[in-house]
Amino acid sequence: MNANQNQAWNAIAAEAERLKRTTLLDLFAADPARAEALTFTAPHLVADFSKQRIDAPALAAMAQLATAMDFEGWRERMFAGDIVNTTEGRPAMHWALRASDPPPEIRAAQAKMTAFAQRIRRDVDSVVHLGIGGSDLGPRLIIDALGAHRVRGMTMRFAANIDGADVRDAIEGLDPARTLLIVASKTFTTQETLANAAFVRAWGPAHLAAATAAPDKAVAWGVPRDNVFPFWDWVGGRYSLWSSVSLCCLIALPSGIFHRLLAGAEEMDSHFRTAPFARNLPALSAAIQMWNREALGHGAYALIPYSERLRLLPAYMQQLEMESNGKGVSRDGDKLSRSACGVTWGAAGTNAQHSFFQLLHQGVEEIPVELILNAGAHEGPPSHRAKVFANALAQARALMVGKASSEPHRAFPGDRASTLMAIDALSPEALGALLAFYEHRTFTQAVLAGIDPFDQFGVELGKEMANALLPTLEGGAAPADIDASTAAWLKRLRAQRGNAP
């Protein structure tokens, strides 16, 4: 850390040590226009950080922290197409798949997607979508975030988990002679992904496709290389749903839809592109994240959509968040004094308030909160939007302003941070906005801590080990250098497979 980077950081120090000594509540107090001064907007989405506990000194302290870690340096090299994925030596340009003016060979890849997308529905009426991480979490939660645009008699099943219940019940009930099969695998290796995918061919589907940076070897396996649509090693797992990974989602949604996404996802991208330090909405929520993680000690954040359409949301950004910055070391292999990435958790609400928000308000340690509601159209009864909005207010309120009492089990300490931030609607614009938003806060918070978000070598050793205990499993001899503890597992597990119906 050189000494500008040191400078920062006990910049940051001092006014979070400032900052423990005031509420939240006497924050407000000291400053009438708090709420306005700290609600951020952008394309689709607006952002409400004064129940956050940081003031104009405190951000003042953060953006010094990104000059210093070249904040503005890495976002114009990640647009430039430069390297950015330093340990693979590779670009991230996964903002070019939603770009107005794509390159030649993105374009004609979109093309081929949307004349198979609208040649494919005169053929089937299900489609089962396999894939897992990124190749799964995407497009699933697209398809049930922009439920009410759904092409009418179109069924999507989606199975990831190697538990063959998932596979299983991915099929039961469809018609195999108008069932599209597509596999998503990046490599076109992913040990769940084939297994399944050999499970449903098996079944007998009509049609089958795939999306992948592998082409010949999806032609090896059986899909006819018309059917095989190309994403390049430039685009990760995590960020793969504006490629050919969905798929689905252009034969599920009717046409246009999936372009309107990207659309969105674009305007976010060139507010990002763009827009200083101050005034940038993901670089400034990147902030307030590490400044809640490593100013002020807390290590997890609670999402809470408060969008039934959003309720993959968590799981979504678990991957992204956790995946991309659950890192050790920086991108020159030095160990990190400091965390890159928190505990990202949650649930959808009202759902959730009946169920952790318990912990939220009276637990021991302080979580900060992250509300997400859906200004625009709600479906279902009218009179439940209102009830919503509601909700969402009172908890971050009821956060902040706890309840004070004379029996302890009944008071609620409050003075705890929360976000509460709307996109203008459920809408596929808004959409690919909030995902592109997330996706830059994932890369801006990288940057704070130095790290390379786009590898993903720690999920690699189980997999490996994995493959090693396989055998034995499957009959074979135990390594010989396996622990005590897996051997005996090893052995139990064995006898019960040999049980099994």
Ligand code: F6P
Given for the second form:
Amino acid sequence: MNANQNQAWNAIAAEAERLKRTTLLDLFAADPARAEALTFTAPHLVADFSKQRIDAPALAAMAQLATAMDFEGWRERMFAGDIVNTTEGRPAMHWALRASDPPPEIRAAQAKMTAFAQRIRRDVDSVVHLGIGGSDLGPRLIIDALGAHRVRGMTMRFAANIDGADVRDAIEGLDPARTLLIVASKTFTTQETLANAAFVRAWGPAHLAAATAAPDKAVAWGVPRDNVFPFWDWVGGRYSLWSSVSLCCLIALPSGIFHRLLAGAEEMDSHFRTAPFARNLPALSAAIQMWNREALGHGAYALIPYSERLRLLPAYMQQLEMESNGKGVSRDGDKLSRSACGVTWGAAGTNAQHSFFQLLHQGVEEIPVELILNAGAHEGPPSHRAKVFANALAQARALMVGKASSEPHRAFPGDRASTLMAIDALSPEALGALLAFYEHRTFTQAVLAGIDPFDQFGVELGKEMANALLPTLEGGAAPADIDASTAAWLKRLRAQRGNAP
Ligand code: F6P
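Could you present the same protein in the form predicted together with this ligand, rather than the form predicted alone shown above?
To see the whole picture, the full complex is given below, headed by that same chain.
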């Protein structure tokens, strides 16, 4: 760490010590303009950080860190297409996929997808999308979130898991003669996806298509070359929902919807690219995530969308944040003394209130909460909308205000932090902006920690070991050099082979 970075962390530590001696309610009492001063906007999004344990001097210390970590330089390099995925020696250009004037090869790929989507809708009434991780979570979220727009009569099914129940359920009740199978895999080598794809191909779907950065592998597997929709090495798996990985969205959503999603994301890109740190919503939010994790020591945060249509957002965000920033060494390979992110977890409100909010209110540890509202029109009974808002506002307020009681079990400590955000509507544009906001926040957190958010070497070891153990579970000899626990499990599970009905 250089002298400027050290100085910034010293300033952050001093601000944190000061703020730990106060309460959130004290901060509001001391500054009548606090709610307004700590509310920031970006396209389609407003975020209120006033219930976080921060204030202007604390944010200034985080801005000092951003300068010391060359935030502006890294941001510029990413948007210039320079190599920002340093460990793999490539750029990260997912943002180029949503540019309104993309390079010709992106434009051509998009036109090919749009034409295919329009054509295939005449031949099929169901789509089975197989992929995992970034080749699954994004399109699944888009389809679910924009469900109100769905093309009538088009059934969408997803399967990701190597547990066969998933893929069996995915084809249940469908007519293969009216089904398109999409295999989405950047590498076209992923065990789960290829095993599921082989099973569904054998069932005899009328059409096969693939979304991949390895088109030759898809063709060799049996997808007609015309139905292979490429994307590029410079699109990371968890940043790939803007690419052909979302082909199913172009089929299941009416024409134009996917492009509106891209347009919303582009609006957020230009905000992130041009706004100074002090007004840059993804950057400020990253600073607060980092502040909570490293200045205040909160190991996790809970992400609670108060919107049923955004119920898959926590699962999507787990990959985006923890696969990107769950690293222990810097870009240069030095051991980190501070984490680049904490644990992301959550579920849709209000359901979450009736399961784990007990711990958020009365558990020993404080876990900051991020609540997301859809401020626009809601589906379903009109009377529900106000109730959704009342619940979200009440939870954020209850976490902060707490409640004294002479009975210890009924007391709420309060003084617990939250961020309240709202999208202006659950429109394709706002969803695009929200997802781009989170991508840029993740990137900024990585910059603040000095890591590469675009690799994921941490997923490899388990994959290698699974491949090494598989032959034994399929009846081969047990490996010689293996620990006693794994050896015992191999023996136990081999003795219990068999399929459920
Ligand atoms: O195992 C992790 C991972 O590599 C993710 O990064 C990726 O999104 C997922 O697997 C799927 O990979 P692919 O798209 O190559 O099948």
